[in-house]
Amino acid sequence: MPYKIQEVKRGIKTHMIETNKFKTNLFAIFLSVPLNRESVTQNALIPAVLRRGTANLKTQEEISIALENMYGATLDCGVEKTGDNQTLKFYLETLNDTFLPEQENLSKKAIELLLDVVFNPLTENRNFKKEYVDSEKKTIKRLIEGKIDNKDMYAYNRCIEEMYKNKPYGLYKYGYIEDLDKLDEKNLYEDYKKLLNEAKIDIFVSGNFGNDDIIDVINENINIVNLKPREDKHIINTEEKEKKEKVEVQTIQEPKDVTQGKLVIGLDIDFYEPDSKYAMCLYNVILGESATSKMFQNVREKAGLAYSARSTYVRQKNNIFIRAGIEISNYEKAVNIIKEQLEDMKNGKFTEEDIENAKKYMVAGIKTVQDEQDSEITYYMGQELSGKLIYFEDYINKINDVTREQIDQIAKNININTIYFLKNNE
């Protein structure tokens, strides 16, 4: 098999993706816990301060110089919120050593060096190195401040917000200002290490390694060995598991400094059948993520009321977010007929050729989610967290198989939960 899976100890896992399709070797690590509100600011802060040093590279500068070393490779890392999980990733990428100009084993360095980032950073008196800490706390912070700066993304983790208040998944994935204040070189040392002990951890290898030596160096190497077994308490999420009630809409403007309005519209499925997500993809695809959607075509196309118009299936909670660019005069108008594009829907108002065109449509994007080593990772990473593995082409075939009366279906238990507007001050 292509893709391998292996664990190392209790909660920690290594994953092998053999591909010869790439020049590029890429390495990833995850660290996944439950969001929560008392330590989602520190998650988001740990990435920042981790990639700064590590006990054998003190500075930016000398890890920079090591990369310069492995011909160039890159080092990135962050934070993401998936489901009701915080992750905290990190990834290396380097040249796959059959394009080396001399043979040696870049693909032990590079994943020895990954390993020392997350797992043995620079530390001064048993604590984090201030300095590192204070600058990258005034990053995060810029982060937050800077969330209205991408008005789009901002009406979208708003809507959110509002659906989700007081829920792990209505938190902010940067964390909160509040928090970050009361974050020192002391006690974020400590919530690294509670981190440490209590993560689910996920390694992924991706290139043409030829055997599996790679996993061994892993699986050997001092930082991997010193590690704890845990519980593995990552919030598993799916389609089948997250019940909603149905609930009285909510309706939230929110004036700003703006010259368009961002309108988002939260949805909710009332429905749990087993794989049940193909059929709620397909919908999606008709209601709005491709070209040929009755969002793009009715409200942006026909009606001209939306610069851009388009939904998105959240599978982890059962949502479908709609979202669009309008004149903020046009408000009333556009939340109609995204309403009249829901009521078509439930009355079945789609034809055989917008099921078939929506089936190329996944195919397509799923096809192409194999062409990048990241998206690769990311796609077998979000199977990793929902419990249940799905290869690629079971889920093209899943995907073929969705019949008309498993939209329908869809389509019958779909409510709006809320509609979030961000309008200018007038």
Contents of the next structure:
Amino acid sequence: MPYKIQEVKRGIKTHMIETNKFKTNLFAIFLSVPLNRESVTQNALIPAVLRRGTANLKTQEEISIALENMYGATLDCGVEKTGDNQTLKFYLETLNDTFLPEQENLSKKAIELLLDVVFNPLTENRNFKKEYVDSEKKTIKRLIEGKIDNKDMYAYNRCIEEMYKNKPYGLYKYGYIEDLDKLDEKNLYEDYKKLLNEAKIDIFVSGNFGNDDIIDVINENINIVNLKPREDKHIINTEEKEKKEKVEVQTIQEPKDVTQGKLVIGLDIDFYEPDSKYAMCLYNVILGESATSKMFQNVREKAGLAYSARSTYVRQKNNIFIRAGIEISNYEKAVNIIKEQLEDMKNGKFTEEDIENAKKYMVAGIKTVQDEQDSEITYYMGQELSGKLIYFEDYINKINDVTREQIDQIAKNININTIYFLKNNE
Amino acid sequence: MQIIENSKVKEKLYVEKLENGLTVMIMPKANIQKKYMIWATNFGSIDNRFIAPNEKEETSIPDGVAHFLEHKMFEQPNGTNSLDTLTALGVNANAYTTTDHTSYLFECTDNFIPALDELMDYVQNPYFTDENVEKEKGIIGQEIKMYDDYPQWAVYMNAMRNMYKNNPIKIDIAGTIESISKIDKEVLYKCYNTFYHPSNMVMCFAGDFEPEKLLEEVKKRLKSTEKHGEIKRIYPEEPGEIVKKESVQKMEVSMPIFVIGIKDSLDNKNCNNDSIIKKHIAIEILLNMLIGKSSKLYKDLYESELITGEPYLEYEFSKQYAHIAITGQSNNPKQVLEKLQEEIKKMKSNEIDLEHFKRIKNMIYGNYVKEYDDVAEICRMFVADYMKGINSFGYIENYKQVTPEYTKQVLNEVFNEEKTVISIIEKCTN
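Mind giving me the form predicted in complex with the partner chain, seeing as the form predicted on its own was just shown?
Every component of the complex follows; first up is the chain already shown.
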């Protein structure tokens, strides 16, 4: 098998993807914890502080120089909301040794640098460096304020926030400005140590490592040796836990400085059976993901109301989000056309051909996951968080096995939860 | 077919120029599931005045025609839409328009041949009616409005307008609601017949292919065409000077964003390919040395909170324009510009720091090599460079030849304060 998982200690795993398809090697470290209001902001701040300096490379400048010397290796840090978890992400990409102009062993250097960034930060008097924490608090503050800069994403996030009021999934992944004020180099360092002791840790390596045993390099690294085994507390992300109740449709209209209205409709899928997620994927493709979908055909091509009109399935939460950018005065018209599409789906008004097309669409998507290192890692990490591993081939088979009856059943159990519209200031 | 091999990235490019003038480029990539193809024509948003082959009169077209044509090419006489047909094959199809070319593309894992059939069929068979042209105006209108809400797009376009007086790069690729209202099926046919001739087009493939066999498949599907005369493109005379140093627009953003532009002279037209590539590499090195992540200026700006993250650095050029664009976010963009200009002066009066130079050069080498992992990236890059008269491999071949002395010379020639502009989007206060 080209994909190997090893438990280093309880709650800590390495994942090895061996491949010689790429000119790069990619390393990734993920720290996952349950998402909640108390810790969301500090967890967003931690990666930003970590990338400022390690015990060995004390400044951002030193880190940048080290990366440039590795033929432009790239270091990426961030946070992601993965269902009801918050995942801190750290990536390092380097050239594969085969493609260096001069012989060198970059892989070992690269993984050691990344481990240092995550586990061996620069400290002062057993705290984070004050200057870095103060400065990165401002960075996160700007990211939170910057929510509004991308109006499409803003509308999408606002719809989720309204649907999940006071629930973990409704939280913004970068946290809240009022919570930032409470954080300093001392308590953030305490939070960080707690995080290192409690988070589920997954370390991925993808690429061609010749004869080096890169996993040994990780296992023997002092940062890893020093970690304690831990009780893995992350929330298992599965659609089966997402029980939905019928709610009255909530309608929200918010004015901002926009020339185009941004419509987001959040749908609840009130249905679960083992493996029903495959049928849900297909339902979503038929409804709004592909160019032959009902959304694209009817909202865009027939009515000419939108340039962008599509839907996204969020498996972890058993939701579908429909999104369209429309003329503000066309709000009623667009909502009505979208409701008609949902009705049509309920009444089984989709063809065998629609199902076949959707299957082909999904299968092509799954096959190409392996053509990109980061999407392959993201795929396996998603499986890891859902608690069961499905290989690409099984996934494809399960998609192909879905029947019309299964899609019908889902269609009958889909309800609008929220209609959110971002419009202009009047 | 001609085979061009690059030993550094360990890839081969197969190239053939067919009798009808079409250039075909194929890069085989074993073990990759995805197959990717682009068929592109050398017709973009800046080509809005021309004399068609065998005509004497100049044709002048409304802004946004190349992009409008891209949207309408998918429509078929039998009422179907090729985008639907391709999607039904499980193929991911798309198209895009730039300043100097229009691309039709798909990526797939299965059904490559049926998809090739469909793509080559629709690109060779336009079908425009008054009705389908009218309907598209609504859709493209929404696309234009979507861009109106992107501050990043507004700040970039304003920078172009600050630099260019006449060059059509200063108009939006999609045109305006007003300009597209004037588009009708006649102008679309006229442009199709002028620019969609094989001799004005290039095809690029990357994926698990056998090049010779694939070339035969392409040839089989080409319609016979009459020989095409020369298309005379007319571009307005563009002065060397900029239009204005500064522009400020207000939008709802959390923090001001800016583009610093430096207009370059157009002697690119008279350069050979290698010298354009070398100049491009030198400019990339200089930008990174000046304000890249490990530079002193970046450190100062970050620590004094003048910028929030790495600025985006680019040298953009075609046969008709050339400029540097530095994009970033700052509470005080004008101060960023001042500090940058001080840094440029300092760099001009000092020797090039050789250690820094070598490091950045290695980084740029790594960035070029990484481009060869993704079949989509490969096709887009080879097509875009082809339109500029460049072979993309040239970047890896020429990087060694870029010396500190030459780079210093480019610094003195290109980084000219008189030709520097800034475009700013400020927060609106409501």
